[in-house]
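Starting off, we have a lone chain in the form predicted alone, written out as structure tokens.
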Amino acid sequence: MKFTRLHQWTTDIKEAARIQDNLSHFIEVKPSKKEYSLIAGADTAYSKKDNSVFAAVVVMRFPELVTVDRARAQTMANFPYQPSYFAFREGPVLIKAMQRLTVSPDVIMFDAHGIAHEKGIGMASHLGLMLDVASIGCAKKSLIGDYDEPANEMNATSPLNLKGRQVGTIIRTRVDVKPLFVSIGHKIDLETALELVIAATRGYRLPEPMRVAHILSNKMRRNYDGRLRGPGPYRMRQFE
């Protein structure tokens, strides 16, 4: 899967903010496609032993949700841990994993926010723009905005508003679990994003492509940290 290098990855927060300001005007909030046959989920995990970050991307045929491709990558996290700037911390490793895919998904779900962001360009929007693909923010926690908790019912929703404008939808995908924060990433609208999240969720809190990516990235992290705990000297290497 190819991507356009719209900027260099920076470690400076002021430069990152400037990049976000420049790119936010290019985010498209309407669908570029009417049908989605390949849907991907992406997630990351952090080592508990050092500054390593792991990414996994899983592509599934939709609507059957059968895995057709997956890719993994590992890098060191260089950008500081700063809310609203996760594209600069996790973007490099996610892009690296995406480049290893042998198929190009029609839409990607990120454990991140899209336009539900103070500058209108969270990581789901930022990477969707760089990859030139439809993308959805499907975050586990809120970042910004006002909302009421949805009812404790499967697929109950409530709007996520920012300065009087709806920027996302909160959905409870299972009874008695915390809701997800869905927002437009790029080349999609909120209604379509929400429909895809619901259609890709099969009895768990997370949509299936994201759930499997979450499992894979955490497995990478556990294996890596386990090797660091082993006896004798350890030689660092990239997880391929």
Contents of the next structure:
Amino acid sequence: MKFTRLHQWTTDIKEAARIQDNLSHFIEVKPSKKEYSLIAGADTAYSKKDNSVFAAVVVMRFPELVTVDRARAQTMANFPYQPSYFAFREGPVLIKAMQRLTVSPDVIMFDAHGIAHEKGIGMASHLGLMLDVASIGCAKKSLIGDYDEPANEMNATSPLNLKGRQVGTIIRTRVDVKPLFVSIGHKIDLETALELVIAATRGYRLPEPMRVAHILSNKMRRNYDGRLRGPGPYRMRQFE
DNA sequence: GCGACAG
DNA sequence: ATCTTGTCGC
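Switching from the form predicted alone: structure of the form predicted in complex with the DNA?
Full complex below, order starting with the chain above.
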């Protein structure tokens, strides 16, 4: 799939903040299509040896949830880990992987927040805009906003509010797991986003596309760090 | 000034 | 995110 280089990836926080201010106005919170037959999930993994970042994208036919395409990419992380600026750290490698897809998904789920962001443009929204595709923010932790813990029941939800406005929904996809923070990414509404998350979940905490992408990106990292470890004395178990 | 703080 | 062993439960 293609994308529009709306701006240059920067390393400067202030410039990144400026870019977010400019792009936030273009985020659409309404669906641009009615059917989603191809849903994708994306995730990244970090090397523990250097600044390598691995991205994996998995596209599945919906609602069957059969994988129809996958893509991977690797880059060096330039931007530092900085809450609220994830797009500048993981965006490059994720976009690179997306460009390698042979099919164009109708919606992409990111392991990040969408409009549940101080400037209303978390990575899910930011990348959805650059890729001009519907996107959903599906984070595992809170970034901003007030909320109550959902009941410990499958699909129990609770609103995520920010400045008196609901910017997302927290949902426990299965009993005894930490809930997910779902928010609009781009070109979609919260209700639809939540429906897709629920319909794409199959007994695990994460929706299938994201779960598989997570496993894939993690394999990439392990393979990289593993072979980078190279020859040498095997690390023996420490007894003291 | 202090606490919070996506991966 | 990654570092890490065992352990509790289905």
